[in-house]
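Below you'll find only one chain, the form predicted alone, shown as structure tokens.
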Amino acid sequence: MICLGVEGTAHTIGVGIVKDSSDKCRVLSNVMKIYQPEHGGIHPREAANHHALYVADLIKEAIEKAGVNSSDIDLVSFSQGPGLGPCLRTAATAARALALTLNKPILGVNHCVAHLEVGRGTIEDCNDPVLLYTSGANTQVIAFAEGRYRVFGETLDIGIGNCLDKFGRTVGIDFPCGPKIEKLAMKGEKYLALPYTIKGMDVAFSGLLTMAEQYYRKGEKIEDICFSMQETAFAALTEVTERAMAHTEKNEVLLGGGVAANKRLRNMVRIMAEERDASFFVPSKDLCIDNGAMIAWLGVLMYKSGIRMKIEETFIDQRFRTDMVDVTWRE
């Protein structure tokens, strides 16, 4: 089965084409543009608008770079949710027109769940992890348990990715933010104490922000705050990754989303798992971001599994939870 994907939840419009394998995802393209505003953070209507430019060429693009004619593709998926409503919709838009164009089957799926989804999919020997999911807006703590994906920890505030672009916007850094705090991270000297908020297995951020832009105000080095910010955040995401494959007796640990092509985060949960004689697992840098091959590996698994859906049902769902899903492709 060859399924084509369209991702479009926040800042990237992405479309991915995979092929089942032996029940192992193979990609045979994935592109994407991402929306980068001029000011600020994501502005809803103008990143639709970006994707809406985009999205045709890109279908083109990743049919021709699969190697594939369109005729050859057996199903189309798209994101269905959580994400900007606006996002979504064009993502849902473009979907539902290349089904009908195409007359194949589609469906949509939940962001969350493809990101768990296409690491065990492309990783060998990577089977019931935990997931660490790290975004801009999502941060969960993520594990299989009697039919669902539940969530056993998650930020009760803001995502550890809009933290640090937050705290970019504060001090002048470009979007996305992350990698230049990473690389500014790299080069700091001193700790500088932060909110440490862990609350049972769910953590918060905005605390630790807040005291990082007043370092900021008073003068102490950026390398210094951008180090101290990713070693508390980073350290309270992995005790509560620990804590959850200890309560689930799981020695697997699996990270996704944007923020898990952070090195030193790799690193801390490596570390632990390795403490635990547990696996570490992280997906290739273009399958931790947002982007079409997971949304379509999701939809093969679920079609596979018996999963349909008319054009009427393909509404989206900006609340989405990881938890309500249904996961009928797994035992």
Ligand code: ATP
Given for the second form:
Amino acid sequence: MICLGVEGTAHTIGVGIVKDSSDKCRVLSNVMKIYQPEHGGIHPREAANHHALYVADLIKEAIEKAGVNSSDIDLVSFSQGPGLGPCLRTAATAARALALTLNKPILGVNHCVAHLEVGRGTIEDCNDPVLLYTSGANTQVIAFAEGRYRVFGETLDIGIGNCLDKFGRTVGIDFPCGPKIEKLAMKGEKYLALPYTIKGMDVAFSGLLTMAEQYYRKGEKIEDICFSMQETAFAALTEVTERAMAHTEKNEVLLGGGVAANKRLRNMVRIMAEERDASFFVPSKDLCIDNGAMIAWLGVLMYKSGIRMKIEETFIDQRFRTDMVDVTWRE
Ligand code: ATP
Ligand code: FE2
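Can you give me the structure for the form predicted together with the named molecule, which would complement the form predicted alone we have just seen?
Now the complete complex, all chains and molecules, led by this one.
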């Protein structure tokens, strides 16, 4: 079956086309445009306008790149939530229009679950991982237990990506700041103590952010601050991920989300996995960040397990939680 997926929860409007072959996911195309705010953080309505401007062309481009005809598409799926209302609505409207035009079924899917499923779908031997999902707005440790994807730990305040981006904005680094902070951190030599906040299985980053900004005002070297932020925040993430693995007795760990591009984060989690004799997986970069292919793949899994939605059921849900999804496609 061939599915076209539309992603639009936040900065990215993406369209991907996937095909299932022996229960694995083959990505036929995966194209996207990322909204870059001129200054400050994301403005939901401006991001939605950006998405509306590009979505039709992206659909055309995805179909061309996949080398299929629009009539070959069996299913349309879209990111139903969680995310920013105006962005979600734009992606959903485009998906509905396409499904109605092609006269094909439509499914709304959970964005966070899609991050996990695309790893299982595209990586050989990745079957039952604990997902460390780290992006701008989201920071969650997710694993399958008793019919659902459960959130074992998450941020109590801001996402790790937002933490890095906010610090970057304070010190005058262009958005997205994560990659530039990573480069600066490589030149750091001195560790500056920062709050290491873990409550139960949850993490928090606003204290770390405030203190990092204070170090900057006091004239500490930017390289040392970036280095210390990464060491502290990523260690906390690795710790809660390890605890979730121990608790669920799983021996696979998967990274997802834009921050998974970070080499230091990858390294810390890889070392933790090796010490536990567990497998470590990261999808390719364009499947780690927000993208249409992961939305398409989750659509395939849901459809094949018998889930159907009427157009009037395809409303968006800004607070669509990971554990609200009934996982009918897994044992
Ligand atoms: P969402 O929260 O809805 O999943 P998002 O729009 O924040 O989505 P992503 O594309 O998953 O989207 O991630 C973007 C984030 O990843 C930004 O905060 C960016 O700074 C961060 N990031 C990207 N590359 C790196 C890196 N090498 N190191 C650290 N952070 C990075
Ligand atoms: Fe995401």
